[in-house]
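Listed next as structure tokens is one chain, alone, in the form predicted on its own.
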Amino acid sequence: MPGKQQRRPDDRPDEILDAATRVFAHMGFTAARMDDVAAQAGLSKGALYLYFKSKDALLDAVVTRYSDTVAAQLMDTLVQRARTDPVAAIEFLLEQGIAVATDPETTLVPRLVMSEAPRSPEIAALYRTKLLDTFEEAMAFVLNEGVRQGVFRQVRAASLMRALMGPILSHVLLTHVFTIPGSAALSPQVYLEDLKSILLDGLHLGEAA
């Protein structure tokens, strides 16, 4: 088994925040501490403070990785699919949301921010900024889309990001955060068709009554 000297230093950042990660999401950005990362990840404290100076610099890092890989995957994929068929563009947004929201791995990072947001107000703003102002973009774009093609009545982009955004945070509050044990869970994919219906139905341009 490869021994520490032997991991590839190129990997060592990744597989920092990837520690720092879980470190934070299950003990709380709060109560964690460098020696909790640097255990996690497999490292001295001292080699922790190689790749990074403080915890404040270590969550400023999951979240920018975090943010710039969905973001990049987001707007690409959206802008692409929207140009041929800008229906399958929010089904496929609703259908990674709630997929993504069902996992309590891939939510780690967004309800960390969450939880952090009311005190530091930097995450919050840098998560907005890398991810949120990416994704009413993307809306934008499809909408625009949509309204271009003659499938989409015209709403305001940042009012589609907020109500297709809404549900899928509500999901994962529900699943993850205010559960109640032994209740009926609501099926992701029950929950995900009612989505389309209800969003893409008020959505479409329709006949004038």
Second form
Protein chains: 2
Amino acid sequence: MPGKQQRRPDDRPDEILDAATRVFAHMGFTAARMDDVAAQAGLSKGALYLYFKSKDALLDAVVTRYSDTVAAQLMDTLVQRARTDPVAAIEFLLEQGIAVATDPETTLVPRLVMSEAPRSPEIAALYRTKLLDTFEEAMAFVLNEGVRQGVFRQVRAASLMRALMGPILSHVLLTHVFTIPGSAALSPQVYLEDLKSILLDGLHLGEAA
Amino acid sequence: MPGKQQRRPDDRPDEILDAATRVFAHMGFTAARMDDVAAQAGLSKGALYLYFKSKDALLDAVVTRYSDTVAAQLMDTLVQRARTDPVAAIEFLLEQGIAVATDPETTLVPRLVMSEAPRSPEIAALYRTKLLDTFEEAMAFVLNEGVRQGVFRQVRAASLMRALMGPILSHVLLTHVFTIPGSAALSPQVYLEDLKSILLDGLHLGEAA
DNA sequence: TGTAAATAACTGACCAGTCAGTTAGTATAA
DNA sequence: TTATACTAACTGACTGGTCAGTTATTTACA
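Moving on from the form predicted on its own, kindly provide the form predicted together with another copy of the chain as a structure.
Below is the whole assembly, all chains and molecules, this chain first.
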């Protein structure tokens, strides 16, 4: 019944991390069993311990792989755009964030981290230093460019980060966690439009287009 | 060593819920033991089962008590304010949200729900229907008043809810979950000021004060 | 004294981590 | 080429400990 066993030591670590990401995010780290991860990865439980020395180490590796990848990718493009057009950089960030929110798979790790961080200072610190701090730096850069080029008002980077991340975070939560099966979801296009308008021009009735 | 045992059946349920809230939020629902909850409530484990029929039922009760209380309280004041001054209602909401974010105890249940909802559709639905839906209704009311009185532009209530809740949510997370012990926190006053300015007047350099 | 409230010892299911044994793949040599 | 010896990947049964829920017993108080 189980496919013939194979020996593919090079592919295993990533496959195990993929499996662990799904299983941990789905069932929660504590409730997830190593047998579940093994089954998902098409491996026996014992083999898991050839590649990762404990369940905790596996969680660590999942978060590290994700954080490093995303931090490198997203931040590069963000800084690059900000140099020529800070407004476009902000809009790009919102577009990406909302696009990502549409795909459940992509939000697996952030949701897992939000679940586990409260009881694991180690995971919280990992995510903070590897991803959030980098993100705040990038926001500071975009903001400074905008102010320098005369298109943004002066606010603190930490505030801007929260004001931008937050609405995307709440959208992810309402879309993937607090969804009621029957209810109509807020369309990404519509939300993006509203969000750009609120964040860039404000809620006040003004003279902007 | 243990204080003399007492029989106070009227006070127990609330005391147990208080204890469970703290313990669940701190350790996570799955990892928390019923013995921990009992100890925190100053009771034996067996006694817990006189008041709640299972661990799940206890979690349910924790979330229900919180949601009902907050939904009733906050929404009343919000709707009342919006009638006379919609801008003040929004500012009040942000002030309250940020004030609450300062006190770890008050954010215990929302953080617990965020942790458990991904793996418990039941809890997610409870929180959604008892609290989030009510909140969205209140936002729709505030918004309509603002538009009617000519102080707000027209956006969707669902979008506004996400744009307001989100920045508070991210502030709570960065303050209580992803804090690095040594690092300087963003002061509530400063953040509130920035946030009002971004959400009401927009990030764009405009003609507003 | 009677009974509801509370306790603490107990049970059974569950699971992380281990390890003795099995199998796939590779090197050696006839 | 094919038999033989060897190594490293992999398996799954097992163990020690944990914990939700139960129950026999004790305690508080009307």
